[in-house]
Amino acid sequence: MNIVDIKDTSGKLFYIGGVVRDELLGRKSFDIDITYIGNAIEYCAKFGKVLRVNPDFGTIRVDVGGCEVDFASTRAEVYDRKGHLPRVTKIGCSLKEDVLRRDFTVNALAKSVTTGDIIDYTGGLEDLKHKTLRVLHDESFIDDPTRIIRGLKFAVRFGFELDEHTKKLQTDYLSNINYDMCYKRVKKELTETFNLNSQEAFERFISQGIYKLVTEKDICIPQVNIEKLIKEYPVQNVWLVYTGILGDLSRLELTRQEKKILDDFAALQNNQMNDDYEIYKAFIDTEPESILLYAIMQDENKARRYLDYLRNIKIQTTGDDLQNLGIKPSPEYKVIFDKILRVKLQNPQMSKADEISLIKNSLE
């Protein structure tokens, strides 16, 4: 576990959730979450420089000796609107009441900052031992459907499996989804899950019907191994290569860049690409994620042809070179460059001098 230097003798500070789980699994944790039994904003500001405060949820982020630490007040919540953010009903409740609002038992473990004792109100230690994911109550997925995606993420990361009852609750919810949910949270969980670049996660996502949280269309698993493809051709938006296969992402709040990736892929689907020149022209200004989507959904060979070979071919002749040949700037430049490109795609070893000679010969 990441250790921070917190001088505290109150006995009311507890490491909570993932950081405890990861320590018990022998894994490094990148986030430090600490819960205070009471009002964390009032009590924990003294530990360092305050970076952020959220009074509505009783949380405060503090720089403790150069380490950013999130302190949360123990709190009770209710879901007035299922699938959306909960409403805090009490700040400073008991530790037991606080952990009972969490997603899975393995994430409901607490460890005293003062004594190091593990507090387990939900059977999380036993579930951790048996690599089991179990929700804390039967309304868990109804309250927050994104827990289904988190369950997938934890299953893949840690090799865990849902217990039978939790699995039934998931199946029941996915057969009767309430689409009035917070899709900002859905997108966040999808991003974290698929940025792991796991074929196993994707296949479970489809086969278990989890994709239905995003789209009501029927989806089949493509034949291409997406994980392998992304390892060969790394991209920034890994998650969008996986979820772009769903086609309809209209429920998600996408950035301009993310929309362009999907738009580029849509444009590629209507492009015949009968030769290297057409493949080159189709892909040259296209986002790399869009090309991978084309490889998965349309034609892997054409995508690989471009990525492995064609994209490395570049024309060396510039507009200045054309002007030096006495050709005034005009739409004719595009025609000339396209002619050079067609020839160079067939003969990539062409030098700049060869390109200039080609132009000169075409002018005679």
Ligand code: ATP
The other form holds:
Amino acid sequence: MNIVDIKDTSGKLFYIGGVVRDELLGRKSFDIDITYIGNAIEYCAKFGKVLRVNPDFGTIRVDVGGCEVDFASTRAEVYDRKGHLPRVTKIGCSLKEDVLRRDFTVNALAKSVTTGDIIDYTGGLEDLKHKTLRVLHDESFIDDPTRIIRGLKFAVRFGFELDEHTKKLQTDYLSNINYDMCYKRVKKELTETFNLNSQEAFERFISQGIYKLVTEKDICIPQVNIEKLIKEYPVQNVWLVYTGILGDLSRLELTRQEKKILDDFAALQNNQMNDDYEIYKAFIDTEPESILLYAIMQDENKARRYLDYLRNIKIQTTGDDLQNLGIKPSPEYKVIFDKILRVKLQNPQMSKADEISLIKNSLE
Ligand code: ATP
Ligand code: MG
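Would you mind generating the form predicted in complex with adenosine-5'-triphosphate now that we have the form predicted alone?
So here's everything in the complex, that chain up top.
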């Protein structure tokens, strides 16, 4: 199902990584990776329309019969600076060398495009059978701590577990984190993991201490089931509802919109909200993710009161209506609208005519 139509008799092309794992699991892949023993940029352009080339990494993206395929040259890497992008030491190395730079054994399987044979240098087939995630060497998390989050993602997505030794390496790393790491990659993995909307992922993230990769601050563990809440009230930035509870995402490079969500949440926390009117006013111009964060961390009842009920109440009177009543446009309009709103929140069945007579009465 993940296999594209490529005719090649060289014996040097191999499906690699996630795509092989997914095929063996009977799942559809997000992307198709193929590795070429040699220079993929020179060799693989012939398979279709070239979409993108990255000479530094020896990779080329090609449209093969309507399917985007990433071809990579086999490569060896070293992590000169732990936690950052590796340096490529050799392009066109052996398949084995290429495989050994990968994260988990189940992601280190290759399948020959020519013969369909599976090549397993690291015991990935056995681990796949036992639903086990195993790193390829003891320095793996030190080289690239984002692999810890990738492990969480795969564990939850496939129902896999870390093998005992890998678990120990993870615990060791998390008790001695080198915060000088590439947070762009951390953010990418967090986004992919938590966009799965999984309470289980969240609980593991907390209980295994994986959250410590993001913040050194103490955290408050919420009692609310976040997965259920998001299913009830879908939002766009699911991952930010999960990670926003950490209170400190300063290490991640957040977009303006993402910052606004956290700022809105912070503003809500300082808001008293003593009655329906105050709840309405606090939430009305707030991002949906911020409201969910408030529900999780502060007051679920108030957030639900707004989401289930108050937000559907709208006043119908417009500026034109006020002008027709002979009131000249001025900041006074806002005061009038607020006044209607206060009454309407208590009497939501009010019609527009009721609103207008309320204004007329107060003018007398
Ligand atoms: P997904 O299904 O989420 O795409 P994937 O396993 O295909 O998962 P990709 O991010 O597409 O993951 O990467 C493709 C392959 O590249 C992986 O299967 C793995 O072999 C290798 N890889 C990706 N990220 C890392 C990493 N941080 N460290 C080592 N190898 C990695
Ligand atoms: Mg992939």
